[in-house]
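The chain below stands alone and is given as structure tokens, in the form predicted on its own.
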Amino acid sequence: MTLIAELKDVTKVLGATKVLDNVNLQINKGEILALLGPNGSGKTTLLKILAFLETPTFGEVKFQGGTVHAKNAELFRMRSTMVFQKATFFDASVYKNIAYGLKLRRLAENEIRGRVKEALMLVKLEGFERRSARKLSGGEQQRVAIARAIVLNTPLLLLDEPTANLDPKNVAIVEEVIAAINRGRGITIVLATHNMFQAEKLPQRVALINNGQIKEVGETSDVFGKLSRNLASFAAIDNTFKGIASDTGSGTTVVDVGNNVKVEVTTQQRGEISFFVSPQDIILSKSAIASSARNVFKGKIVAISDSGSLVKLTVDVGQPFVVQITKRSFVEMGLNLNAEVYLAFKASSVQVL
């Protein structure tokens, strides 16, 4: 795999605070990499260093095979574009805001018009050229900010919480744009987010960051498929529970998590333990389930989250379990709020943390 960028032992100190602490991170050419962590974890500072807007206090930054330093940072800055969480615009039209960076690069007017038109089509804002950028809705402004970045066609695009505070419609459009420019143009994207669902479905790899340190890096399926202690330590993970474990006498353990909910697991631990059940490992049915699964519960749907082709349901069985199913299954089953459903999952599907 070809690297586009690499951070080696990067530390950033601001005043008395160590914002980044000995960060080592490799970014593969053509991938989407998510930086997942809570607010204040160092995500934005890391992006600014990759955008060559800030320099590390210690450590080395490499980009496309070259080492970045004070004398050549401006040159590298032309190859990386960052979209901030809160975009700022000139008091001018959408067209002029998007075209500004291209004019600085002295492109021909015909090429500028073509690039702006293509970018607006990509973010689904065709016909917005003459509107005032400052008078658009928050979601529309974020899409203009992304259009302004992608017209530059830099090999690295950095997005800082690109869907924070957006309505579901604009979230879906922005996520669709991110995936499309990565697939269609091969642009490498580093996405900073604290949105677990977004980090689970958009990138190929995820880097967990907390307290200025990279705690774990891996393929998305690996990071979320087997919940790590690093992820559980700072994120609000669906289906993570604490309870008291006791022996069943048949080689398994029952964990009492309260409200008459007892979950059977394969671990031999005793006393207080924490465990996780992946939403994808839970079977959902409208009728009683005939299954060899050790864990079967009856409950009621109390929340529904629709995200494209997938739907997440929160089912209260005495404790809230989140289940992930396809939208097609959701429609075919005729599910809705307060519907009674059954859940089932194997004891082997329960991961003890």
Contents of the next structure:
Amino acid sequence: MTLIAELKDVTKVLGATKVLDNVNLQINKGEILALLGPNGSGKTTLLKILAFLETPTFGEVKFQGGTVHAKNAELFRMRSTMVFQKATFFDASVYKNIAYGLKLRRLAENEIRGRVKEALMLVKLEGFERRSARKLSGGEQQRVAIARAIVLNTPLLLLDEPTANLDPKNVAIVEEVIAAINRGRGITIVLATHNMFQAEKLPQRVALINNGQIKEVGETSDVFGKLSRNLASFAAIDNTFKGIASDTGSGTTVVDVGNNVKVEVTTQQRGEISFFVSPQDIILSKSAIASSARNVFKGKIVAISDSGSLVKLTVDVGQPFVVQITKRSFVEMGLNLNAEVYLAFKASSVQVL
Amino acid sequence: MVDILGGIVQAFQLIFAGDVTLYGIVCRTLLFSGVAVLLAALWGTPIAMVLALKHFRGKAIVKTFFNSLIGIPTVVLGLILYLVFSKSGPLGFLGLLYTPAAIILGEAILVTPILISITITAIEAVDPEVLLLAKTLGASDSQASMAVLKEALNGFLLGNIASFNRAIAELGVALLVGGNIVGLTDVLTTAISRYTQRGELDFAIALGILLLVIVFAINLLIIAARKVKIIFELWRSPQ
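Write the structure block of the form predicted together with the partner chain for the protein whose form predicted on its own appears above.
Zooming out: every chain and molecule, the one shown earlier first.
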């Protein structure tokens, strides 16, 4: 396998913090590699180093055979582009935003027009050229940001949480585009995510990163197939818990995750296990509702984060559970911080890692 | 009182008659101030960009230095420049004293701190990710800085207009290094002072009115530009 980029003993120190700690990572040409890790694990810094926007404090970065340093970074930046987690735009039209990088590459106006149109078609935003980029919805902005990067056809594309805060329709479009340009154009993609299921779906390989260190790198099926201790230790990933599984006596299994929180699951495994509950699979209500859900907990809302059409709530039921609901539901239910709510999810929604 | 009223009437007569001396002074003032601001922008903008975008030791001190220079009394600066440009001064050999070049240079130095300070504030208000965005799309460091400046265009223009206002309305520098030579280095403010001293109130009032009109017109332009955003919409228009 040919390498496109390689990090050798890369350490990045910002102030008094070691953001990356002796990272060694090889990126194969043509692959999709996911960097999976909780927030603050160093994913974004790693991507910025691969985008040549930051230089490592120690260590070596190689790209397409050449060694990158502060003086030649400008040249290498032409061959690697990054889409930031927070879509940032020039205060200009969608067309001008997407055309910017092409103009820097001194392409003819005709070709620029054609390529912008093609990129917008890929992200399903045909005819958006004249719209003001900053006035688009969150999902549309993220798609324009991706179009602006893919229009450049750089050999390496870096995506920082490309679907965080997007609704399912936009997630589907973005994931489709990522797969299409990787397959169709052979573009190498490094994707930072804290969404385990995205990391399992798109990439060929996954690198687990935590506290600035690469804990494990491997084929997606290998990393997710075996019960990876590293994966399980990512308690910082939303709704991942570790506990002792035992028999309920009625054919199901209950996992004690501490602080009096016992979760029913469908696995037959016993002993220490880790599991994950998707925030979308949890039903939130203001009073206890009769349902088939085996897991019902009462708790308090301890954090609210608004992300466009969706609202992410952290509910403390003894353990923190993250629940995702639409903004409309949030408003209609009149929820606020410290409100008492009930969470319900099926035993079959619990995914044992 | 009669003198004043008579002066005002005669002033308007001069304005509407298109008096050559009067409009010669106006044109000279606009030219000197315009070139001064252009010069200040030429050296002030890169300084502002470095101060806003780069991190280095002592940056806060340099910024404070420029901020405090905004309020420098024009006569004090005029005196310093007089000493520098005078025959026995360090730049005396250039023979600039009492020439338009001396006024232009002096006014450019006077407005540089205003231009730098307002431009820094405007650039710092731009989302810092814009710089990274430009870079990741392939911009060199200087191209990326230009992209940020474009985002700060509103504030940057405001800085230039405020500088022009300061230059056009100042007296000290123009008087001390320009010498108020009729037809060569006299500008609106210095000419007003000369005609007032001579008792030629009609000229003084006419010039005063024109100076006020120019200053008000510039301020109206700022308000109009902010409201209508003509310039920015033009810049934003796609393709």
